[in-house]
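In the form predicted alone, a lone chain appears below as structure tokens.
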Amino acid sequence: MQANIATNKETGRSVNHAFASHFAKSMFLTVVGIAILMFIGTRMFTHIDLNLYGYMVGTIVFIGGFFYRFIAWGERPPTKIIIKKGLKLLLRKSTPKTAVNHLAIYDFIRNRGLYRWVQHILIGWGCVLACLVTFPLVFSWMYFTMEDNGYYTIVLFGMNVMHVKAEGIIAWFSYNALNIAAIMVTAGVCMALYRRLSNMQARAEQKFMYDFLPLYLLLFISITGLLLTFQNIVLHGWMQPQMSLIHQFSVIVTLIYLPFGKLAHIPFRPMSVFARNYREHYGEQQMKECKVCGDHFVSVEQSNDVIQVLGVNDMEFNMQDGFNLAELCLPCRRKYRISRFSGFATHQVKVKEANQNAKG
């Protein structure tokens, strides 16, 4: 048995040595997986829509950029801890509820205000709906065929899964799913732009390339997508080929940009479930008392992990008073840092900060 385990380890090492990096391995396996699914979905590559070729290339570049960002981020010591312990805690009973709150209804944003919550619901679910429709079509995992009897056949991974009436409600939603997504994203982006232009705090902190450019890209994609439908129905296809290229170009540019800008938090968002499980699980076991005020502020596990990560990065914050700076709650930590400059033990003053319990 030990010989088998040793053999498996050697095989794993040899496989990893076949790639120059984790990025190369992840990208290779992903492209192979997509190719296999395309082979199945297109019935051995007999049904490929070459009009969507540009979207396909843009999506593959996006996947490469996402893996590059995720692997670079995942190699950091704090992220390694969250991923390692988060995977172990994935089967917690509270995981489904946490996943719904963080990934579906955005409950954490609703605490900051109804306006921002509606804005994020529209943008988030509009983008998700667009992806659920676009990616299966781009890689030919799903497509439609029409017979002479006025019925569409929905083909999923090479299998005929449903026959729908061409004038029926299912067919209507299939035709207009991307239009619905575009309307949702347009409304959400307009709400976000209004807030960013009218809120003085947001205006003071925001930057064009980081905060506004992603919104303008989403808005441009949505408007050009809606214009394609308008040209088809109202203008009877006038200038539709040109607008189709403009729309495709905007989507490709956004996909390539997405992993490296503010929109990257969309594919990274599931990691928040790991972080929440980590805080809740170890918080239920034992909480850490602040060395100054005695308040419970984080779990003992998190405090120890912070000290460990700082040590890995050669950043020691062991104070002369006999504690590590990570063993203080945030208010006492700020007061202690002031005391280092002022010479007065401000961290021992039993006065709370004005915004110490602020939310949002």
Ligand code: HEM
The other form holds:
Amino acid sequence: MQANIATNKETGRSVNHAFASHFAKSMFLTVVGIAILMFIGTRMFTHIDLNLYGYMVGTIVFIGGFFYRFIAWGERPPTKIIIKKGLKLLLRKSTPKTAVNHLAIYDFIRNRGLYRWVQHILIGWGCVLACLVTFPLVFSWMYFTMEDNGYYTIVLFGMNVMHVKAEGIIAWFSYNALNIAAIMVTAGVCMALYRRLSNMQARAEQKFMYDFLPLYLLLFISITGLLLTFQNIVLHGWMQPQMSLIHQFSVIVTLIYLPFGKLAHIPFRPMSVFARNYREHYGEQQMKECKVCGDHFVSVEQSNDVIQVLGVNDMEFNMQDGFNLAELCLPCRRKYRISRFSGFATHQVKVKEANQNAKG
Amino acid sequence: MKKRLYLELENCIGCRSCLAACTQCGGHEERNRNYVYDVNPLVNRQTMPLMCLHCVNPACARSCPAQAIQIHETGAVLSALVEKCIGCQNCTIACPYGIPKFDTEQNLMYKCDLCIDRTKDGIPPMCASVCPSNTLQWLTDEEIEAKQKQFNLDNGKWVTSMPYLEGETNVKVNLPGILQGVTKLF
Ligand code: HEM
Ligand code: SF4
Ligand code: SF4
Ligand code: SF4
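Return one more block: the form predicted together with the named molecule, after the form predicted alone shown previously.
Then the entire complex follows, led off by the chain already shown.
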């Protein structure tokens, strides 16, 4: 126990250390980067939309929280290994395919259930669409100019990229992109809430701050956003400035919350591509043989990495029988434990484990 | 009154009620997360269950790069958070007892969560509730201590608690000594 406390202190100090150096550096570079992009985008600050000022402040605070969380997290030994080796393997041929699969179409969520997949497509892509429109507007990387002849020009980073008819389909999608996004997110969040109400299975472990708050925040953003459009079209702008402030406020709160709650999976999720590459690459290189049955069950690299990570945490599972527990395949490892309990060498009996999956 | 899962291994009759019960816990999607083994399958009928022991310092959680395995305030080591698990399978390699299961299709690890939807409110876990042979029980620390005294064989065969386990655990395990010819008295 003593040793444990000592190592905890150790990591505590290195996180603080990161805060003083990495954190400040990343924060500084990002803010400078955004300022430069704004300078270019706004043609030397001549096109700033000050209505969007709140978002700017919110984004900066978000970036602070994000770096704080990400750097503290990256200091953990297993995370460090995956990030380091994942970056090295980023140029694998399969990376684009894995990335699209894991980060855009979420095949693996579909395998968890069609309902969960549709729900996540709506929420995830709704949010991505909204961000693709909002952020360039906020930082004035993109804006629209109206010409007398019924055409709009979309200006991106100070360049006129597109010239569209004000009544045309592209223009319609451009003004309505945020409404479409809001409807997608509302539908997705309603699906998530309905799943919690109707399905006991989905309700197992939930805390308000972790589980419900992000859903309510997304719902609040979407509905206030839709109300803005409604006020514009039906109520001729009645109370629109007030609603605009409420909407801005909801986005800012969400941005600040994002790095700490359930939504933190968004920036962290690309790690799943790292993990897949790591398993595939080292699996092709050399597989570990189970010390009891000889089955290939994990790459040598990963087995060694896990043993090392556990070592950092003062855990050494070296057995007197001459192996580390991480060197046994899972069925053998379970049988080995039965043998330790019973005194009979269950793992040496050449009978495959059977009847372990109750069909409920 | 805080209670723990307590196992008396040799009572097990191999009925696999605990596996069936486990499929019905909240969030389990009808898949069980526990095991029942034949001790010496070619010779006799003795069976023993194998469960997550909910380590005080869990190797699975320490090895997870995504911090997907959370430790509940009751001490239960939870299953991977569905939105955080990145599918690296470190946890399956790290666990000294081989407990976490991995679903390749769903890219998701799942393991015993001590039926947290029940035990967080002091309701016994599913497996302990259905076990017909008193192998799995839900007891207070005092009750467990009494059991340990009752069954302390003191003959070097006491291999189910520290220092024979790989670390301190929240679930307590015991051998009533049936295999050594001690008649079991409840
Ligand atoms: C980088 C791409 C993303 C990946 C790989 C990803 C992955 C996941 C996964 C695996 C889950 C668990 C789903 C389940 O098992 O039912 C989830 C849940 C969730 N995701 Fe994402 N996500 C991504 C982007 C986003 C974005 C952009 C949002 C928008 C805010 C978002 C919002 C949510 C929400 C609200 C949940 C919780 C759903 C619930 O509680 O039922 N995700 N995500
Ligand atoms: S027994 Fe294995 S799965 Fe359970 S808490 Fe310990 S390390 Fe984790
Ligand atoms: S498989 Fe999932 S839960 Fe297990 S260590 Fe990897 S990320 Fe964590
Ligand atoms: S405590 Fe619950 S989750 Fe764990 S093995 Fe028993 S029934 Fe399954």
